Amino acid sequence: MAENGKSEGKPLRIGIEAIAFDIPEHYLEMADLATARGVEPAKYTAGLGQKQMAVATPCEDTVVLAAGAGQRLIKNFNIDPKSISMLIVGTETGVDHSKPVSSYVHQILGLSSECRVFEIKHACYGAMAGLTTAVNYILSGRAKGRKALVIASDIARYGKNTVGEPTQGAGAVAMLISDNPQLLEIDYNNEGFYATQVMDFWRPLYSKEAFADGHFSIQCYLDALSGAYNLYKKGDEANGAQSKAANGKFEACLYHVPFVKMAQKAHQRLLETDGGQKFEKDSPELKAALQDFEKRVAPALELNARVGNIYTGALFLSLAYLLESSAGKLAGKPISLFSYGSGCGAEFMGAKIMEGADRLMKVESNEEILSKRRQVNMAKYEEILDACSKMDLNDEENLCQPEKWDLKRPVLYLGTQNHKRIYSVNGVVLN
């Protein structure tokens, strides 16, 4: 058992044993969707960096994803259901005001009763806040040789002809932790965090779609980016190292990605922060900048890009094409994760990629389960979000049907009758 951080002596190794994502089956062209908005296709592809956008039908909610994530996870790795002991979901995109959607995926997932399971929330920082909480759960020798399930799941929803509508996503990514880091070592001596009271991003009670100020959001994230990162400096500091990113520290660098032009904006931040000054118009430290971004943050950002936005699981996303496509060069290499959750709340910290991580990943590779989608047009992507809109309307005559929307998931979300939300596997529908 852990004591202290210690294990017979020695320090305590936490991290990442087992990763996975689940993502609708249905996608959306960034093309197709800025021609028929009258856009020029570039302002979304090179101006935000987005190729596709992931399309989730009405039975494809919160959970469905949470639980797909889970699910795959649990066969690619051969995970025992019973070793593990704490189920967290961090989402921004309830399904109910007070039933967490671990609830729900903690049933599907056939775990056992002995688990603690519950939700977090914050904005998109909720599954790093997860991922915290479970390493700390495995520090303290509270688990007792068990393991915790950390899933990030969101659908990023703004609506037909709004300015977010091209940050749209939607998908889940589950993250085994503890004490056999086959994946990806956490370093848990030292983390940056940062918090204040914005208005930059938020959802009403009232309402299934967000609201944002978005150039205002931007400036918070960046904001939150040089708060987090100048703690984490001084804990490195203070033990004795030296932290300076723009050094190379960090073999490769992740954040928080609502769309893959802020990954780049969040990496000249972090060199601006180190550097101590702002980096000025085609000077030679933007133009260094922007090719350390090429190098060390652009490899990781495949499945973003194709995906969309998924809120809290968009760092983790990066990750887990990170693990697979880099990995081998990365084995035995730190990088760094950057989480930031709009109201706002944000967390920089380190990790060691681990010897064999790609070789586990490729049980079931990123390019297979992005083949496996189809593509919609844009009448169809339209009738989407219509039928999504009345999903949750209780009672609803007629629930949903999986061949309407060409599915073949083994999870379903039903719709909701007499107040309470229905679900089937293979199937069967859950009591």
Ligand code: CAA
Given for the second form:
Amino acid sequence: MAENGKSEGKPLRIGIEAIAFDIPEHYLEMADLATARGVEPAKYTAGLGQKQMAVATPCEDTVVLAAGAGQRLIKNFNIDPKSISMLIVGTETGVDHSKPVSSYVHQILGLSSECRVFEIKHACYGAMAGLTTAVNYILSGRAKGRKALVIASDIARYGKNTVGEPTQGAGAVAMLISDNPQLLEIDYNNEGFYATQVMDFWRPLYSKEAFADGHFSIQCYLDALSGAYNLYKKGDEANGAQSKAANGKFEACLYHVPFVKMAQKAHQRLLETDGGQKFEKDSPELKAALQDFEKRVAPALELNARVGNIYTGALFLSLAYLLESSAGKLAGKPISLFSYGSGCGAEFMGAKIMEGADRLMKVESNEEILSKRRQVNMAKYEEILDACSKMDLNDEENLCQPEKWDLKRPVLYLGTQNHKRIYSVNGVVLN
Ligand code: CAA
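Switching from the form predicted alone: structure of the form predicted together with the ligand?
Next comes the full complex, and the chain you just saw is listed first.
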């Protein structure tokens, strides 16, 4: 049994035992969005690195996506719901000013009432804060063999004709944290974090859509990365590391991915932080950084390119993809994870991919999940956005009408009546 960071005298291994994601059932091609907005498609595809964008219908809210990811995790990894004694949902797109998304998810997943259940909000950093909270819970010995379920769930929405529109998306990633980290072991002996107050991205209480100072937000992200990584390096040196380029040991580097090109900018900044200066345009250093990006970062980004920004789950979506596509090749190898949440807070940590993780990830492939989606055209996309803007009104006229949106998922948000949100599971309305 785990106690005070030790298990029978040996340091405790903690990390991710199971992972699964859920995405909306519809998507839009980026080229269609670009054409409709009078923009060169290459700006969105090559310039931002995006191929497609997930589009959540009114019946697919943050709760529905979180529950979908949790259900898939429980089914695919054969997890006993009663073994879970902590449920954390990280989200920027909560559904109530008071009631947490996690309470609804707790009911839908059928978890025990002997469970701590709460929501964490810090823009895109919420789920990373949940992950470190869960790791510390297991490390403290108070979990006593039980597990923590951390779910990142968000609907990234800036609205029609905004500069942020091509960086929208939606989805959820669920991760089971325990002392049986059969997918990914977290290195809890070192961590780098960073925070400062900036107005780079925010969503006022009255708005369903986010506001962003786009180019400033990119700078804030990069500065937070340097700050968190520098602190990590100090810890690494204190732990006896020989090299000052702490990132050199990582076989893959994962980042928060609001859009794919951001991960490329981030990786360049990581390498520049070691050298203490910016790489010049066309310099050999910049060329080497781009090659290194292709080798250590790009292989994890396919899901991000086809789903879009899912805010607090974006980093973990790329982890899910890496685990399925490369866990065999990377077995036993260290990787890094960097989370950025606007406002801002950030964290850099190391982890190790476990032997056998590739076999465990084979139950349901990423491609299988993606291939079940249906494409929408611009007219349908705009109709969905308009309908979503009314979906939280306390209004019997504007209930979500699942039949209208061609949905096949078991869990649905049906609308708000008598000021209460209504969900159904397999057609049965929940109390
Ligand atoms: N062919 C190829 N590339 C092209 C092109 C073309 N025809 N036209 C433009 N491009 C390139 C540009 O050169 C640029 O690439 P570089 O950055 O490498 O130079 C890229 O396409 C984007 O062009 P712009 O910078 O002109 O794009 P924009 O002004 O429309 O804004 C954006 C882009 C700032 C990301 C905007 O979409 C936005 O505000 N998004 C929301 C905020 C955001 O995602 N911020 C990220 C950091 S904050 C964070 O990470 C938290 C979070 O999740 C929100």
